[in-house]
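Take a look at this single chain in C-alpha cells; it is the form predicted on its own.
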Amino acid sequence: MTPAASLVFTTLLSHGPLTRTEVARRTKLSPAAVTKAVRPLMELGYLVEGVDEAARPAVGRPANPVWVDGGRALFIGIKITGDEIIAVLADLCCRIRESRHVRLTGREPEAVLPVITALVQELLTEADGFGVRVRGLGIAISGDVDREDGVVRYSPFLEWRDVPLAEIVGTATGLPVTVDNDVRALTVAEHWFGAGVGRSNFALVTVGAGIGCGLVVHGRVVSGAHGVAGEIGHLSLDPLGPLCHCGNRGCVEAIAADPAILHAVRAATGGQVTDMAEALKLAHSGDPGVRDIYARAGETIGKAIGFLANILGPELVIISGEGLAAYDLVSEGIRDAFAASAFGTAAQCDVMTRPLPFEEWARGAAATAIQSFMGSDTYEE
C-alpha cells in the first residue's frame, strides 16, 4: 500500500464515514490523490462507498460517504502478561468480536508458546463461524521488542531474551505475525480509536507492573531507530535510589512500579503485606509510612512526565494501566511534580487518566497486525 493509501485508510478508520472531500481536507491530499488511493481499496472490498441522499448536491459529483468495511477481514491480537494471556478476535475496524483469558502456569517460552498456539487455533475456529479469513496475528509483550525482526530482545517480567517469537508462532499457526512492545501497541489503538484520535502529538504513560510510555509525534507512533523509544521507566531520577532490574539505580520503575511499591511497603511494615491489594488497604487506612511510599511514587511519575513534556511538548499525556487503582494516593504528587518540572508553556500539556482493561491491550496488538497487513502487498487477493 502506498503511503497515501495508508493515510487515507487510517483516516477513515478513525473518523469515517467521510466524503472524499472530507478525507482530502483531513489528510491534506489532493482530491485526485484521494481518489487514486481509494480506488484499489474499494475494488478489494476494504472500503465501501454509500449514497447520502441528504447531502447530494444539485450539480456536480455526489458527495458520497466512504467507510471501512470492518467485516471484510479478521485479525487476532494477543497480550502476554507475567500471569496470563489475553486474546481477542477483531475485525478490520478493530472491533472485538471474541475474547479469551488464559492463566499461565509458567513464564518460560516452553510454557507460554503452546498456550498462544492453542488460543490462536480456538479463535481461528471462531473466525470460521463468521465466514471471514483471519489475515494476521499481533502479539504485544513488555520490554525491548524488535518489531521488524519479530524478536523479543528482553522482556523483564517473563525473563525472556532473544526469543524469535514471530518466526516461532508464525510457523505454528501459519499466520503472518507482528510482535511489538505492548505499550506501543496500545498507543496505536489509542491513536486510532481512543483518547488520541485527532491528536498529532501525545504520549501514553502506563503504570502498574512496569512504567511504560508510547509516543505519537507528528501523527506517527514512534518506534525509535533501534526499536526503543519513550522508556521513561528507565529514567534514573535518584542515583542513590533502589536498584532497578536494568542495572541502574533510582529508575522511575524502581520507585513507582507496583513491584517496587510492594517491596517498599513490605520493608516499612516488616513484611506483613503480601500483595498490592493489602498495600492499598493499608494506605487507605491512613498508615503514614505507606502513604509516603505512594506519595513518592506519584512525585516520581510526575517528574518523569514533566521531563517528557519538556522534551517533546505533547498536547496530551494519557495515564493508564493497572496502577490507576492507587491514583487517589499518587495524583497530588503527580500533579505537583509535573507542574514543578515542566518548563514554561510545556506545563500547558493536558494530563488525563484513562483506565483500560487488558482486552484493550490485546486490541492494540490486533491493530499492529492491521498496520502490517495494510502496509504489505499481501492485502491483495
The other form holds:
Protein chains: 2
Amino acid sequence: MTPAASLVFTTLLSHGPLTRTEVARRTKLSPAAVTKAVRPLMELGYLVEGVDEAARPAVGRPANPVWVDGGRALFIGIKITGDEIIAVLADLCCRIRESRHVRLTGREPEAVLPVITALVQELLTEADGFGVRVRGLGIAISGDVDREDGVVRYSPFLEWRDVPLAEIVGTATGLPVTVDNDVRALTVAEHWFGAGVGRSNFALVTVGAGIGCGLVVHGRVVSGAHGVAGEIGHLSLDPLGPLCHCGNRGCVEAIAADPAILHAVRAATGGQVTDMAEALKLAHSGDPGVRDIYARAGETIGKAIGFLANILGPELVIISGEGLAAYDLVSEGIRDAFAASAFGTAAQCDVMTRPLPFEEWARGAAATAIQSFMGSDTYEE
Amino acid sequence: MTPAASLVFTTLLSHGPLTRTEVARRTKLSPAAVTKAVRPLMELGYLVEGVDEAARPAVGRPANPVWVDGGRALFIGIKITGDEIIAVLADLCCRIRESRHVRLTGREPEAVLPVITALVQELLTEADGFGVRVRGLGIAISGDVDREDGVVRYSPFLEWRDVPLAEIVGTATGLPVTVDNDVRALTVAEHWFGAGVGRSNFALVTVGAGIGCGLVVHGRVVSGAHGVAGEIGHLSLDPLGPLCHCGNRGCVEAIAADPAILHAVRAATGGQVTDMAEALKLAHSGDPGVRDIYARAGETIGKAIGFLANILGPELVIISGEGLAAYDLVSEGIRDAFAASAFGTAAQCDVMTRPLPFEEWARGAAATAIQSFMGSDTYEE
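Since the one above is the form predicted on its own, can you give the form predicted in complex with a further copy of the same chain too?
Below is the entire complex, every chain and molecule, led by the chain shown above.
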C-alpha cells in the first residue's frame, strides 16, 4: 500500500464513514490522490461505498460516504504480561469479536510459547465460524522489541533476551506475525480509536508493573532509530534515589512502578504487606508513611511527564495502566511536579487519565497486525 | 505549495541535481506525483531541468537532472544574540551571498529593532545589485517563540516578553517576516544542508550562553503544540543543584551554560575571573577546582543527551554552539554520563560535535524564510 493509501485507510478507520471530499480535507491529499488510493481498496473489498441520496448534489460527483468493511478480514492480538496472556480476535475495523485470558504458570519462553500457540489455534477455530480468514497476528510485550526483525531483544519482566518471537510463532501458527513493544501497540490503538484520535502529537504514559510511554509525533508512533523510545521509566531523576535494576539510581521505575512501591511499603511497615492491594488499603486507611511513598511516586511520574513536555511539547498526555487504581494517592504529586518541571508554555499540555483494560492492549497488538497487513504486499491476495 | 511539492523542493535543495526517478525514490512519491509537483515549480523558474545526453536512455523518457535555481530569489536571515546581530543575504539554495555583524549597545527592543531595520535596508541595497527580489526575512532568536503568530513570547537573554517581532519588522521593512526559535532555525539548516541531511530522526544540542536543542522526528522539525520543544536546558537533573533562573534547581542550563560555569569558577577562585576565556585558561592551566566545574558541566550535558535518547531514540545527536571551545574539558563527562544514562539500545545513537559559526544560525533563519515562502500562496507571484 502506498503511504497515501495507508493514510486514507487509517483516516477512514478512525473517523468512520466519510465522503472522499472529507477524506481529502482531513488527510490534506488532493481529491485525485484520494480517489486513486480508494479505488484498489474498494476493488479488494476493504472499503465500501454507500449511497447517500440526501447528500447527492444537483451537479457534480455524488458525495457518497466510504468506510472500512470490518468483516472483510480478521486479526489476532495478544498481550503478554508477567502473569497472564490476553488474546483477542478483532476485525479489520479492530473491533473485538472474541477475547480470552489465560494464566501463565511460568515466564520462560518454553512455558509461554505453547500457551500462545494454543490460544491462537482456539481463536482460529472461532474465526472459521465467521467465514473470514485471519490475516495476521500481533503480539505486544514489554521491553526492547525489534519490530522489523520480530525479535524481543530484552524483556525485563519475563527475563527474555533475544527471542525471535515472530519467527517461532509464525512457524507454529502459519500466520504473519508482528511483534511490538506493548506500550507502542497500545499507542497505535489510542491513536486510531482512543483519546489520541485526530491528535498529531501526544504521549501515552502507562503506570503499573513498569512505567512505559508511547509517543506520537507528526501523526506517527515514534519507534526510535534502534528500537528504544518513550523510555521514561529509566530517566534517573533522583541521583540519591533507590537502585534500579538497570544499574542507575532514582529511575522513575525504581520509585513509581508497583514493585518499587511494594518494596518501599514493606520497608516502611516491617514487611507484612504482600501485594499492591494491601499496600493500597494501608494508604487508604491513612498510614502516613505509606501515603508518603505514593505521594513520592506521584511526584516522580509528574516530573517525568514534565520532562517529556519540555522535550516534545505534546498537546496531550494520557496516563493509563493498572497503577491508576492508586490515582487518588498520586494525582496531587503528579499535578504539582508536572507544573513545577514543565517550562513555559509546555505546561499548557493537557494531562488526562484513561483506564484501559488489558483487552485494549491486546487490541493494540491486533492494530499492529492490521498495520503490517496493510503495509505488506500480501493484502492484495 | 502542496506537501508533495514542498517535499520535492527540499529534497532537491539537499541533494542537488537529481533525476525525477531519483526524486521519486528518495521521497517515496510516485513518478506521476513528482512530475506533477515539479511542473509548476519549473514554470515559475524555481526549478530548472538540464539535459544529460549521456544519461539519455535509448527508449523512454530522458533521465534529465532537475535542480533548484538558487539565483531565482533572495532571502535575508538574522540571528539575534545577546551581544550582536548577524545577518546574511542568502539565495534560494540558501547559499550565503553577503553577511554582516553588528554589535548591540542595548538588549531592549527599542535598541535592537533599529539595528535590524538598518541591516535589512543595507542588505536590500546589496540585493539590488543581484537584480533579484528579496522574498522574505527570517529572524532567529533564543527563547519561547510563537512562529505562527510571529511573537517572541519570552526570551530570557534579551529579557523580552510578548514582542510581536514579525509585525514590527514587517511593517518597517515591507518584507514577509518569519520569527523562530534560533535552535529550531539552525536545525532546519542542519537538516537541509548539514549533518542532518538524509536523517529522519536527529537532535541538535547547542551549548554556550544557553543550552538549546532542536529535534527532527519523522523527517520534520518538532515545534511543540504550544511552542516549547527540545527544552533540555530546563530539565532539572540535580534536585540539590544550583538555583536556575526558571525557579527550579539543578537545571542543565544552571550547571552547564556559560554563565553558570563562570559563576561557579568565580566562586571557586575568589572572583578574579571576568569571562569565559579566562575560565578556560585557568582550566587549561590545570586548576583542579575549575576542571571539576567543567567536568560536571560535561556530565550534566551527557545525562541530558541520554534522557533525550531514552525518550526519542534519535539516530544522531549533533553537539554544537560556542561552548565547543571547552570541548576537551567536557567530552569525557559527556561520553560517560551519556553511556550511563542511555537505556539499552538507545546508547547506540551516534553523538558527534560540529562547530557552527553564527553565520550558520543566520542561514538557518534564512532557511525558515524559504520554508515560509514556499509554504505561502505568494510564491506564485
